[in-house]
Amino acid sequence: MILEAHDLVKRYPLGDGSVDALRGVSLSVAKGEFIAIMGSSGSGKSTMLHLLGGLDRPSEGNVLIDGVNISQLNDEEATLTRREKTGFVFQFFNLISLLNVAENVALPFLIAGDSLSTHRERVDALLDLVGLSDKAKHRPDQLSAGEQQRVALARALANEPAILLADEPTGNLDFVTGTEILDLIWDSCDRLGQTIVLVTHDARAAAYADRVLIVRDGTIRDEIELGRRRDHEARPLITRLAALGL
């Protein structure tokens, strides 16, 4: 398994006591698998994603990425492992306004001390993948919201991460643009063999996944096997997911 979580608990202080955002979550994800974590606001799904990607540490339990127990690493080791093993796509893009599109895609390499020219072939290939080869020198404010999210996806894939983690990646996009982004994420899994964990409250987005984990009150309450398919091939499954009332 490329990703494993064992008995994850995330506890936050609240007044004189505490509240558990996650309560004993365990899961495993195979290499090349696309899973969706689906739940309503406050269910614990984003907290789970942050722990799985090493952005936060669990109060209890362990997370293993490609065999490395990231929960036992010090801060420096965890940062390095996160940079090498994971890619993130967020709802609000998080692009650097002073950098052009190519530089934003190359950001993981720039942070590591490399130059854009060293990784030009990889950057060009990613821009081609997301359909932005002609926008390499544009700034983020010259792009549409959908184009900015395409750049964010390309950046997340830049270092060929073991896992791509996406937190509501279509939440700030219209229906048509969101569908284009979901198609791209699906393609990266199907064509590139990329492992993907996507968090969403949207049944349509979840229907792209091979498997959907249903989260309520900080626990995984259900699991639905969908198999490899696209959104337009899964209309009955979307209806089934939506009927859960998440």
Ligand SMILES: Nc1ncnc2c1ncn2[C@@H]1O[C@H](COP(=O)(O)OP(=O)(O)OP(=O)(O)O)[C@@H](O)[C@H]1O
Contents of the next structure:
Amino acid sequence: MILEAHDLVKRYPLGDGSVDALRGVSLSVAKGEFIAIMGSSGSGKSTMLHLLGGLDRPSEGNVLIDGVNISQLNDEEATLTRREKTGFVFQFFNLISLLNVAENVALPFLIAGDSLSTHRERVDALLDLVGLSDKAKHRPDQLSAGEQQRVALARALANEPAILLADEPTGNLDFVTGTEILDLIWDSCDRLGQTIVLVTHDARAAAYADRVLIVRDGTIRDEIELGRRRDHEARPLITRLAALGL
Ligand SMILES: Nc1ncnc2c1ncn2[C@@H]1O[C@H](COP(=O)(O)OP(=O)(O)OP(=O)(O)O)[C@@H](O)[C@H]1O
Ligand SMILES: [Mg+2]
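Can I get the form predicted in complex with the ligand as well, since the one above is the form predicted on its own?
Below is the whole assembly, all chains and molecules, this chain first.
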């Protein structure tokens, strides 16, 4: 298993007490699998994604990425493991406005202390993958929203992370542009064997997944196995969700 979670609890302090955003979540994801996490607002999806990707630590429980228990590493080790093993895509693109497109894509390498020129071939290949070869010198504010998300996706895939984690990556995009992003994510999974964990409340996006986890009140309440399909047709998933009363 490329990703495992055991009995994750996330407790946030609130006033005099605390709130449990996650109440015991366990899961495992196989290499090359595409998982979607669905659930209503406040159910704990982003909290779960952040713990799975090592952006935050569980109050209880463990996360294993590629066999490494990241919950037991110190901050420095955890950061290094996260940079090496995971790539993140967010709803609000999170690009660096002072860097051009190529530099944004190369950010994981720049952070590691390398120069862009050392990784030029890889960056060019990534820009080609997301169809932005002709925009390498543009700044983020000179791009459309869909183009900005394609840059963010290229950056997330730059160092071939074991796992790509995406939190509502199409939440700020129109349907057609969102579909382009989902097609790219799916291609990276199906053709390149990239493992994907996608958080979404959109059944059309979740329909790209092999398996859909339904989160409610900080626990995984249901699981829907869709299997690998090429059509990404949402109706079967919507029918299964309706049968569960969702
Ligand atoms: N830093 C925090 N401090 C206190 N409570 C928090 C914090 N972050 C999240 N929560 C609470 O934890 C619960 C789960 O939040 P989370 O962001 O994971 O939900 P979500 O499923 O991603 O929702 P959405 O679909 O709106 O993004 C919510 O009740 C939220 O208010
Ligand atoms: Mg969220």
